[in-house]
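Below, in structure tokens: the form predicted alone, a single chain.
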Amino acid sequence: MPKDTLPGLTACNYAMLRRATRKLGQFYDDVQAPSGLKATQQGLLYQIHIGGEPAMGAIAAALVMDLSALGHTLKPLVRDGFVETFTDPDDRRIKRVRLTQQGRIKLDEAMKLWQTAQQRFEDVVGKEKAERLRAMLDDISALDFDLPTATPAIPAKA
């Protein structure tokens, strides 16, 4: 444990999570700084080129978010021109979201970034270690969590 670790915080599983991800996020960012995108859009963009033209509501339960979380995230790339929405065609409650060529040509430049930053990642903890961190990451985010309902507590009678 490095010496500006905070006792107490090894034990919390959240609070050790949040700092490893604030680390990585601060390194993916500096990595994709050159265009233009923090990791989180370059990720985005990329789950948007995979999955077609996938419907929001897809994109953000896949991303684990809420749509407005996924409106927020989208607004600067939809600004650049990277990404446009539309409606479905075949249901108009449903909006969708595509690259544009711009945003094909981003993604090319961005994805060139990722992969040095993932190389870098992977000599620095290695590369089977890195495997096993992504398998229980993704083990962790399909687990479900969600508290029984409390029920209300009844006075006792006087």
The other form holds:
2 protein chains.
Amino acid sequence: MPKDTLPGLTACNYAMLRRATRKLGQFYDDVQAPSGLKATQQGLLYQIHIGGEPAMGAIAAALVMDLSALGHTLKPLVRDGFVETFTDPDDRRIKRVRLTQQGRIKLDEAMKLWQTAQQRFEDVVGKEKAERLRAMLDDISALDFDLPTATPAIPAKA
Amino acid sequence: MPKDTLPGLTACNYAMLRRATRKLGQFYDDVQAPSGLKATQQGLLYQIHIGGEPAMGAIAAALVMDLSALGHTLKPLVRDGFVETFTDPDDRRIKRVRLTQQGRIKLDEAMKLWQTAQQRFEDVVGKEKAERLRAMLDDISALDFDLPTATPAIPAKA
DNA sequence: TTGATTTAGTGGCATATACCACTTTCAACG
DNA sequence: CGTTGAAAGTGGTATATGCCACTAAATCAA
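Having seen the form predicted alone, I'd like the form predicted in complex with the DNA now, please.
Let's see the whole complex now, leading with the same chain.
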């Protein structure tokens, strides 16, 4: 039975990460469904909320997310009136983002549900273990994987 | 400065998970790009490979993935000739999946690149720590979050 | 055997994300 | 000043995923 000796996908860090993400997504989304927001959207609203009218690029950087992906993700939230954008008066390249009144209200509502999910998760997994998990994940998000695929030590400007 | 006292999104298990997933996705995808497969596709091919002509439902269950999502994800792989499907002769509801010859070759190719990425990840994070991470993620994928949202102890068939 | 129920997938629709090719602004230089 | 190159976003295209409504096939009951 070769299948027992094959490593299985449990060996792949990325595959494990995605699988666990799907699992948690189903859970958090389910709990937060009454608010009408997906957990992803709630997270984005929150990030904007604590960001102080952040620029698109700042949000993307904080979330380790592609800038264009952020733009797309933001669209439904703008369409539904939870978020609005405006051009930075000092640098017209920069687009800043903020919550609308409605967005703040909706975020409040969603946060209450979030707490339920979060609490439940920690009850099941253990507060201490959850903390360790988040710390590890935070580390990973900050890593630098530079593959030295022919790194010119110093481009020497030539 | 209220921003320093706000919990930041680092408190949310799900948000952390997604952020780390994006980070690793960018890394693994980048390393595996030469094969033409995304890391997600490589993972799926591998799962099929070790599954012994698995049924759609079996794959979805193993990956904690929605069945319809799996169907969609499979399409490009079928289109590109890496995977083929056939109806189970003993139960025509069941659709089984297997790699084509071309699919096996492509998987081999991608696995070599995967090993590079995997190795690099473990070099940076530490083999032991990576192992703990995967174990935790594996646990999470197997959890049962039943929120007793009015659980009728026994529907009593009425 | 027939009608109700359950199981396995499909298709449509919507969000999440990524990469690439542009466009618009700034900023730096000569 | 212009020219040039970097910085910030936008739009298009493609995959990843999920939910829901629906169909087909198998099972269970009566």
